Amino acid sequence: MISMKHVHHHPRHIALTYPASVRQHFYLLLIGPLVLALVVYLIASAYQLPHTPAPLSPAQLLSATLATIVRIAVAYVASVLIAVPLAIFATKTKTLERIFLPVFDILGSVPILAFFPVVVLVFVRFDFPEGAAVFILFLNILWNIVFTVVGGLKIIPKDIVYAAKIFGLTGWSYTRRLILPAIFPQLVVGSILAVAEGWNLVIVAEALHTYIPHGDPSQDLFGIGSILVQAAANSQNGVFIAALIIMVLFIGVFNLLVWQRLLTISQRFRFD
């Protein structure tokens, strides 16, 4: 339900737009949601597995809804208060680009789960299992904000800039009236594709009994993710279909409600 498109006159600004009509909202709260679910469950009645009671109840799927949602919300806060001062500073000078850039580019290509075992480690010895999923939901984050930002800063008018300038703003002055706003469409963008990733990986980074030695399932975080793993390692079919809808169910809801809102607001600031 979500479709991009490329403003021609800049290949590197992305729009996004959500559906609008009331047949496409429903269409993305509820059809979309049963029409998962139903595949969802054709495919684990195809290959015939076990069915074991759902030991979860409605609330505990909720409870556990929100754990994961407070992760990936503190997860987005850290990365967006470093990812913007850190794009910002990159992009100052034509020799801190030649610097950093570069960096970043490669940081932001070394895959998260490579070194997800030694970060769970880390944290286990310390007794902050949290602390874990956090950070690594923190790395996936951070870099596509990252970026997004980078182009955001790279498609302010010249002559904007030089506007600024002749009219004295400098410092947090020239921060807040121009960068900010400027870079608020990008970062709306960067923030949906990050927050999406974020997501997907929380399916592996609620599980980490996978990346402890001679870890049991009792060591993995109380989450939506974990549930989903658990559920499908143990062939609960109910549970996983369950899980799956109210995960999909929230992301549905808080697009049409937060992000679809920032993505209007943000088209204020856009340079055409």
The other form holds:
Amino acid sequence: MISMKHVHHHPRHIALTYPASVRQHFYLLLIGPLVLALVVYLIASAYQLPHTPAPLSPAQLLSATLATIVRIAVAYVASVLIAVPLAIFATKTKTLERIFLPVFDILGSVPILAFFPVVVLVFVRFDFPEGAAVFILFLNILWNIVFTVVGGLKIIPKDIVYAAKIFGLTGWSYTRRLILPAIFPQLVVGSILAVAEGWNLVIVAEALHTYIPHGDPSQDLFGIGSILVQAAANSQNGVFIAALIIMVLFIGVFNLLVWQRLLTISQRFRFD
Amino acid sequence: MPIELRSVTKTYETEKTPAVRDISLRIAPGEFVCFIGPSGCGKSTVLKLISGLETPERGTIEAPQKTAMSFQFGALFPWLTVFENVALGLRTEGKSETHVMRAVYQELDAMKIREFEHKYPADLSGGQRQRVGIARALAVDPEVLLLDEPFSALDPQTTAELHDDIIDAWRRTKKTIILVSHLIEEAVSMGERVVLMKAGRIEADFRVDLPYPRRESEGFHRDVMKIRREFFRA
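Instead of the form predicted on its own shown above, give the structure for the form predicted in complex with the partner chain, please.
Then the entire complex follows, led off by the chain already shown.
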């Protein structure tokens, strides 16, 4: 005997409030930084770095973080502005691909830090030490973006390319309306990885004095990276922890507010 | 303007054997022609040659300037809404916003997808995507509409509905339509002519003279069987 079961369809209500877990995270997002800022203030104000005239204030820590962020941001923007056109050009034809991609492979696998002492000396000679850190960050981010964008370009379906041509997309309109949106998901992923590596590198890149013959810490660039290096070298654990907390906090909040949102948006740009 | 292919040969860069070998063909304006044949026989290459996406290594092709194409899986831009996908060609032609709105809504209505205008391709079924692809092609008012296996990934019911809508569009617009398919029944139910291709060559060219809708008509199975014999002949 065949039995039949009625299925009741309940109308779906759109929730006007966020789930409790989201609300909790939201409060944590507001209260967390305040609590951590207080901890940082208490710890940092008790210390003085060797080359600073007064105990390190939370404001100094924050401005050091800001200096580092600006450094990474400048390197990131410059890298994207060069990497994207470079990747597009290098994959434009099969011949260009055969020439450029092996070159990228070689250049991308060269350890950037091996060249850092030379880069530092060149920039110091021109009295522009800031340029050394930004340049090395730029190179590091550049290859990450180049490789992910090349990957993104290679997965554009052939039919989409044909459709673009059939419907008259050429030159700049082809780049603007097909290529740039198509590489957006890979650009986001590449940016996340590249900027994360940038944060790793900044710790080395700001401590210039270690690469200058007879250098001293006063030659370091002002930033969270150099504070970390100097605090570690002088066993100033409080400053070290405070700087670390600020850095991790910024990276975490940035990830939550920027990268995660961009990742969600980039889903719309993916080919099936 | 008719489409004329004279002794056309095309070999792809990555292949050793030609995809299309020395084919000659004339398609009159307003004709509905179906290309059939086994996979890799060169039928999709013929579409690409007519549309100008590929160039022949030998031979000449004369075709109207304005051709539009619909692809196997729709080939829609995932970041554009249905409306913007259909408007794509019109926007690149620099048409006015009034013209774009009128043309897009006309084709959305004809393809019965107006209710999805704000949706993205990822939110549509395979059949709906295919309708958007065809609407996009028709919106630019081409002289020739090229359809590259548009039904191959669709269920039978959606396929049957789309067959009717394409035949309606053909009767309404009087455009030349060239359809690539691997199904004999599909070709016989839709086209005025069925061109059979094998190994890059045109093997046979059939004229189908049956009233629409054809699947119920008397001669449908007779014509299908006639082409089937040629299709499977070694």
